[in-house]
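First comes one chain, alone, set out as structure tokens in the form predicted alone.
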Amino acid sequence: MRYTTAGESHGPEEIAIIEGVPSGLHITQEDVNEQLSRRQHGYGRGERQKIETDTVTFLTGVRHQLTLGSPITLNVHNDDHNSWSKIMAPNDVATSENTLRKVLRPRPGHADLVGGMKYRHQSDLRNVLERSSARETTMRVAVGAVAKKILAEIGVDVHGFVVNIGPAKSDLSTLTQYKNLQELREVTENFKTRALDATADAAMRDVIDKAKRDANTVGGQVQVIATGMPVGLGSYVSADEKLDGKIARAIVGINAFKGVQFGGGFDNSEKYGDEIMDEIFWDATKGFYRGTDNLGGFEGGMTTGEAILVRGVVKPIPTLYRPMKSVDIDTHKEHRASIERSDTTAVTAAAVIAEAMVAIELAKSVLDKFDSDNIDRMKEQVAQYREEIRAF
């Protein structure tokens, strides 16, 4: 399975094309819209979320709510384009009228300056920010929704939540009280910050409110948990086949993400081996299993069958309403950076985006190992493989 996305932040459409999805998968536009709505909602989001109501249209690859096995084209219309049609017009030559919203003062921490240098966009850095904007993640969430439908067919569930926003933290010790991810989902999705508990939710909202009052932004961390993955997906044979490596790349590839860890992650560097290695056990019913999950569901780049635990670090958004020092690319004189409409924090949305990216990589790994032509044949093969592993 592979995909590509296209579209600019203020262009008319956002598009994704997915290849390699098996035929016979039941999916509706509402399945995707549910995930798009989750991405749009969350404490600290900006004014654009009030303008857009992201809804997907299936243009190809789905008939009568079933995938055909051919490429699937997903389309989301940008409602905000109505106010930008002249600025973003593809067929008109540039004039003083349709270049009024030039960006010449790059924002520290954004792709503006380096992107302008790389692609020679010296006359207007808007040519960079329109694509580098996190608006593109709309389509990654849409692709992730399809991936989650594939995974659900073999009993795999994926969910993301917020660990912290600034100094306000969720109490991760409460995770052990949930029997499954659906129970956890019902809790975190009821908080506007996607925190684990009401105390953390209130503290996170206070941090966001303070940042907004100060014309500042704030970052945080998100965690994604996936359960039900078969043992042995990924490979130790080649570095580029390690599944945790693919997930790490996918997470850091999300806008504003600057770090990733699995299981205990960086905390494990301060411990001894006998504190973090997941001891091996066996019983006749489920076969081999681990007593703990400190390594986050991976050994040697392969799934162990335990829950996959992925955490990502999200930096504060670089667009500040109290802009930092910059330099005008035209005059080379010192100025304050440009201001674009933005969020106070994107951490609440980042949990949904990270969830989508983990789901995509897990779905890819399943379709790499098992039949990808038809969903029922894939399910049959997965069931046979699980039994083989159980009897090992």
The other form holds:
Number of protein chains: 4
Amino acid sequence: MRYTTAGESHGPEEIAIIEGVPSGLHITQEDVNEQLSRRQHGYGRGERQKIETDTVTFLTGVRHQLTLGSPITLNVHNDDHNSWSKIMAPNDVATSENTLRKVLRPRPGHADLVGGMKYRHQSDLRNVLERSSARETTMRVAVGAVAKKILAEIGVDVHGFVVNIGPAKSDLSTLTQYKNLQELREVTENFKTRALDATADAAMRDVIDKAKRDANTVGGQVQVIATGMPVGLGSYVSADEKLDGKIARAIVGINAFKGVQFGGGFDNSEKYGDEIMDEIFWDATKGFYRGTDNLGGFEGGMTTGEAILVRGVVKPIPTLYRPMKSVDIDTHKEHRASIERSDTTAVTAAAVIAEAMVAIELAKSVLDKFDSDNIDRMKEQVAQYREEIRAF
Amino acid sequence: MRYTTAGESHGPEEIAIIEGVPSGLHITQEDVNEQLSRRQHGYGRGERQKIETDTVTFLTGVRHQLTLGSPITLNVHNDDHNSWSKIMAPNDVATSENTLRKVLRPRPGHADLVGGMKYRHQSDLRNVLERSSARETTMRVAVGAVAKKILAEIGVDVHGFVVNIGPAKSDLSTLTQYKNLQELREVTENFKTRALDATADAAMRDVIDKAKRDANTVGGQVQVIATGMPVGLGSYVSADEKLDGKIARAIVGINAFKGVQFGGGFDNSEKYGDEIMDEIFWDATKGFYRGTDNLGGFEGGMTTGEAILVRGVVKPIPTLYRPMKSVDIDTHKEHRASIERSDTTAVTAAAVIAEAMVAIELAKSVLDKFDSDNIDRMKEQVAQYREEIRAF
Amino acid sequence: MRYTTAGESHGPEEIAIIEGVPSGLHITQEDVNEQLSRRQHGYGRGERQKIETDTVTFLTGVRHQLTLGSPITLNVHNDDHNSWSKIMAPNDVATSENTLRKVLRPRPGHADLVGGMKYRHQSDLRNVLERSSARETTMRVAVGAVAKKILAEIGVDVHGFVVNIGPAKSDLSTLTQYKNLQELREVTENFKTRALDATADAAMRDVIDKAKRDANTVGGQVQVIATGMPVGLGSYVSADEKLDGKIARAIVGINAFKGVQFGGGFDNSEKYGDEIMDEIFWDATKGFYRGTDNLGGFEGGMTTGEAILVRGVVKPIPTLYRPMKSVDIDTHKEHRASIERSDTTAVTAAAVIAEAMVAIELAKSVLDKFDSDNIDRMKEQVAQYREEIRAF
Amino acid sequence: MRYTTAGESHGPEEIAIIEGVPSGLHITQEDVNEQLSRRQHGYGRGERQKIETDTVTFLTGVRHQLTLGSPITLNVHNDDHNSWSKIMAPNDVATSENTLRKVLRPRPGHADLVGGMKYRHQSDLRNVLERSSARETTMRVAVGAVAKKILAEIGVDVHGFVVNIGPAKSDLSTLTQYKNLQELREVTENFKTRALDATADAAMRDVIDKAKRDANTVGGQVQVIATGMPVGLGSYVSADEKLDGKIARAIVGINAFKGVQFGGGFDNSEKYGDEIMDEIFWDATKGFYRGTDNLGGFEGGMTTGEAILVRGVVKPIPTLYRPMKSVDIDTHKEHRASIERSDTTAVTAAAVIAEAMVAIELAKSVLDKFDSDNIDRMKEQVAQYREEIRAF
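Rather than the form predicted alone that you just supplied, could I have the structure of the form predicted in complex with another copy of the chain?
To see the whole picture, the full complex is given below, headed by that same chain.
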């Protein structure tokens, strides 16, 4: 499975094409819309999420709610485009009238300045920010929804939630009380911040409120958990086959993510070997298993069968309503940075995006290993493989 | 540039082929040996490093100390192979005599168990561990040495050192005192632990000594810094073009690495937006620049021209001389895990490996953007591009 | 540059996303429409070309007639979809009403049978043929139009015409009379068959008329010529870097193409070495050059600077109105194959498609070698490189 | 499966690394040597083949005659290197003594001139020809030997022979008399030219003798046949998934190959549709099948289950002992081209190389579709899939 996204933030359409989805997978537009909605809602999101309700249209690759095996095109219309149709017009020559709202004072932390240099967009940094905008992550969530449908067919579940927003933190020790991700999902999805507990949710809302009052922004950390993956996806034989490495790239490739870790991650660097490794046990019913999951579901770049635990860190949104120092690229004079409409925090949405990216990488790894032409044939193979592993 | 490594830990040879290195690059075997030596030495390394001194031979792609543009083969002989020549013989049928030293009790934290399941290596998990061994990183350091030569041609320097080993930590506040990486290198390379200061070096050695006495192992964190990169490498236009994402994959793809972060990384998740973004300034001589580097040299997945700051976390070595619980794969009975000769810590070497991986990704990004057929033509283009960026 | 196409023959939309097009390239929808029109017209095309006039919409990546550097989405609406909206509905469950026009008797020569087996489309082979249809080549011509715009910026021209349709052949000896491709284009584009001369055009129309009367179909050969390519694109250093190999894959990857050759191709196999190689000359003004072009513009998988000569062979369209023997996949009884609306020949269109594919591969090779972030910077580099080559 | 080759013609070693070979495959060095020997022998080969007998060493990835799943390194030593050790020394600075045998007069038809321009090898075109030499195909034959072992496990056989050398042609009508490729192999491998019949063999030898007397060279055509491939390898869903396209690239990527065709190929362009398509039949025992194989085993870029028929055309070797016109790159004066030791024809070897390349692409397609971690698991899946297809 490979995919490509396209679209500018105020252009007419966001598009994604996914290749390599097995034929025969049941999927509806509602399956995707449900995930798009999760991305749009969250405490601290700004006006745009109220203007638009993202809904997907399947342009290709699906017939009668079943995938064809051919490339699938997902299309989300930008309702907001109406106000921008001249400024973003593809087929009209630039005039004084349709080049309003130029951006010439790059925002620190955004791609504006460097993107302008790289692509020679001196006349208007809008040519950068329309694409570098996190609007693009809409399509990654849409692709992730397809990935999650594939994974669901083989009993893999994936869920993301918020660890902290600024100084306000979820109580991670409560995680052990959930039997499965569905139970966890029902809790975290009911908090406006996607926190793990009510106390944290309230504290996070306070942090967001404060940041908003200060015309500031705030970041945080998100956690994604995946359960039910077959053992032995990814490989140690070559470094670029390691599945955790692929997930790391996918997470850091999300707008604003500045780091990723697995299992205990950075905290484990202060511990000793015998505190960290997950000991090995065997049981006639389930075969080999572990008692702990300190390594976050990976050994040697391969899935161990334990839950996959991925943490990402999200920097604050760089657009500040009380802007930071910048320089006008025309005059080279110091100016405060431009302002584009923006949110106070995107951490709550980031949990959904990170979940999507993990789902995409897991689905890819499954489709790579097994015959992925048809979903039923794939399921048959996965079942046989699981039985083989159980009997090892 | 792309590369492939091959080789088993006790096999006869470690090999790497690198494609896409420009012609005309001056390089000698000594350039590579110098880096191999850095990887081998370090407090806490075990016996193997004393048995062997890794030296490279150029089998292809180099003539009269200049690259030809054709694939370069690097070869490091495993001196230790002599004791293993029958056990690892490629062309002899397995007999009772040459299958001694079987591994049947997988070590928690290593690839042994999962690798055995995936590749059906039930008869001997040695078939897994010979390749999953960190011995393979020798070749990544060798490839990194070539990458560093390319980067040096355009004034890019890369250096890695140790942040902490277990609870013993370098004093990162001293970093500001170094004008360039060469000054830093002269300090950290003279500590046996690759720490940043003498106090930390002593404390780290104590931690290692303690772990060794306890038949335990210990992990840590390493930091890589790269200076002098041109602005605008990587891109925001598609998620898989982001250079920080590629580096994340490269770092997590190193044996034992469980996380990666850029700039302030995870710590920044508790701060507000105006504390983190790097404000933009302009100067007639150098053009645009920043006063800080909180984002670690990346905006929108692109190099900003500031120093690149990459941190990785290394888990302790999983082979314990007082082994953890495991299960014999033949009998399904509980047993302590097998023991393979091993070190107490690999963090000091890990700094060199992480440095190599960052160098490789940076070199790739430069070769991708510019005409990389010939090193001199590339240098001409980089110089022109830099002048263009300066005049933006 | 990489691209992906999507779309079913009777689905609502044909889509392509192109990544890696430099910013700053001037392009309009009319530039693409012009090429789409060339594909649609041609003697022997059937009814569909009369129903529809393909026109493109730029959904992403272009603003004010200039590319942004971000992914470009091309969209061609299938006018014909109106009659198929229920049968091809993505979001409705299959019912007896919307599964009319099932295909159960696979057409020899098409993907129907094998595609049905591979993707388990037993219930309706329409699930195969909607995608395997040559309708998809619309988008490759659209992508090719973008590639041709890139190439035009550096003085590369590409043109395709028809060598023969069945037994009726163009007189290739007339080729020498054209000073450049523009002159050639004005001739061949004015023949309804895209032949090289009026006699051949008339003969080809007779062949098509005969085939149509016989409810038969007919194939042929097409020739693509490209002029003005810089020297040294592609490489000999690794087999998969050879540019002629990449073009071979692109040509054979077009629906119905069964072979490809360069320069004298298969005919040269009966000649001796001194009859075939292109001797080398030098001139103070233009540098090195050749007197002949028997090798079709390639040595060692690299462009020599001479015209690129690519020939492809197109099998007849497999859908026959007097169908061949087949078997019903439900009953396993012998039946004549199903009929889908189809043309008598596609060779005239195939010349345009082959031209597009050659343009795509040439553009890719240029974008790979030079800095392709911005079209003007790329042009500067190409000019410098050409001067270097001239002075060799 | 992916592979990389490295090595200069007079360098010390030829190397290939293959990744992605399933674990548990039985293979010996003799399996590879047998194929290397086939490449070396043939009427018209020159002196080098007498100097050297190529033999492979497995440096990595194989233990006790079984693959480990880790990368396999194949090494063939260049015996001829002894005479060139100074001229090709990697680690010595160039001196007047070790830069003898410079090449400054590029040979038309070889990569010399263009390669020199591209890589700035003005000082000595030997830097080009050492890699562009067909010596490199040794390693592709070695990799092909591994591919053939994989294919043999699932009952796929591949064989190449010579169609014509210059005007002397095999009688292709005799092909129908062979029940399988093994029978065919026993005939063609016993002719020194690899012709299909004794008359052709004699005629080909005459052609070669004549060319040699004339200090000339001669080309030809080779045919590769593959039997037993599962149905449905490759795909129509995206152009770059077409397996025939991949084979086309692999064939044209062989040194001196200027074209490729499938089944009837170029000859079919003069026929009508009903003469070419392979009608579809069904039988309770074997399921669906065809009565003819005009399309060479491919429909829609997928294997049909019929024999795969690939034809390639090989240009004469460009090095002539009565050299063609060239220009000295130092003086820009006209000179006859340089001479390197060379053969009169390579067509007989080319059949073996083309066979190897087809085997590699077929093996890749099988490994891509099925779980390729372990050869036995793969065989189980292929068997199940074949049964499914039979029952379609």
